[in-house]
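A lone chain, given as structure tokens: the form predicted on its own.
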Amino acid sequence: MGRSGQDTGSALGAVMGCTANDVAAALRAAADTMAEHRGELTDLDRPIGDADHGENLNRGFTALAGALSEAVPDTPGAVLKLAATTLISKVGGAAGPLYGTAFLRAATAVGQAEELTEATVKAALRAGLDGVVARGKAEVGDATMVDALAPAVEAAEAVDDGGVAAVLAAAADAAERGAESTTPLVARKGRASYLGERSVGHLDPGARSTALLLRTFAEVER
């Protein structure tokens, strides 16, 4: 919730932090996002899955769009648990849930904050991967979104004193990387790792579309 800098049409988060408007903006770009790139998370979904992922995060994200749309409520955290409430009633498969799981424990880690600092997007970051570690059981190495989230989480904590933006830029590049990195990995955890070392050179689609969100929550524009 971006890049910083510029006086008019800045993007979000560069020195003031993030009110509820961003992060709706945010979640609305996130949903062009998952329109846009709906065939190609469901074409690495094909070999190793149920080949939904991509239809069901468009799924969930438009619902999502439509419901920000019609009212935004006060707070951030309160718009990051209506994420939450309308991805896990919406995303089929282990999607919803874990992406439910994540948004509603960064809702909860930032509580009634009117605005997200640096340290309020950490920590939101932090609970959101602590939650889907925790209802997925899935770890660094096991080609989930973990390996997207895991590194990300570590990138933005390490960011010091560089505002919202920096935070959320080291976390899109760590993401990225983290996302290729389950390419030649066998997967562990979810339908994948029923193929066994067949799954190996296919990289995940949790994990590339966590990278495609963060990617997206670093570089929206107000």
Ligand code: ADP
The other form holds:
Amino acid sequence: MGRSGQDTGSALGAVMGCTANDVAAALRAAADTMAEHRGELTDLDRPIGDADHGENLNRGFTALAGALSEAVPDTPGAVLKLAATTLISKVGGAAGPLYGTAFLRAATAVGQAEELTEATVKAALRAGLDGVVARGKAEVGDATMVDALAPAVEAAEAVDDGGVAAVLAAAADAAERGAESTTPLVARKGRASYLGERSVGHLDPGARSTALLLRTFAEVER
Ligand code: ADP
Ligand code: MG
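Next up, the form predicted together with the ligand in place of the form predicted on its own?
Whole complex next, starting from this chain.
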């Protein structure tokens, strides 16, 4: 994610890869986003859950930013793996294992490469979605983070030769629309599903946090 300074910008970003330091920068930015949106995410989780989603993610991403300030692993895949293990151990709830699995599968998908490219970012997003679905068994329309992530992956894959920046921007746009789409739905997975029809009219917190994460990754890109 070539955060390469004022004089480069997205044209160069489109051809440059995304190094371990770029991935680390994106995850540090995600920690800032989660801190900033902690109250909002917890408020979304209050009426249909247990009012902890913002706290959970803030705790996990703060720990991740701390680990990255000690040392940045050598490859993008190793950084994603550190994200996975940190989120699994620190986030808790449903979201910890789900996000952890997403990052773990993404790490595996990118392998040992020194830099992420448009193709490997798409592969990482697809692998992350597959991991969330394997773990949580939710489908699109169940009012979960899958409603944000699945359309994000489709949109990312539809970008043709636009570079990492365009892929992430398309993913973020689709994730935001996908998150909004959860409001009228009956939740069928997770705590919100205990409410049945009473979950209607509430935006899913995990879908919102997925959209926030992808928007953050897209914006760090430039
Ligand atoms: P908990 O529900 O354990 O308190 P969080 O509040 O941190 O955990 O996360 C809740 C979010 O997790 C939900 O808004 C939803 O997006 C996501 N989620 C819960 N269960 C599933 C599932 N089976 N598949 C996909 N996402 C899920
Ligand atoms: Mg909760």
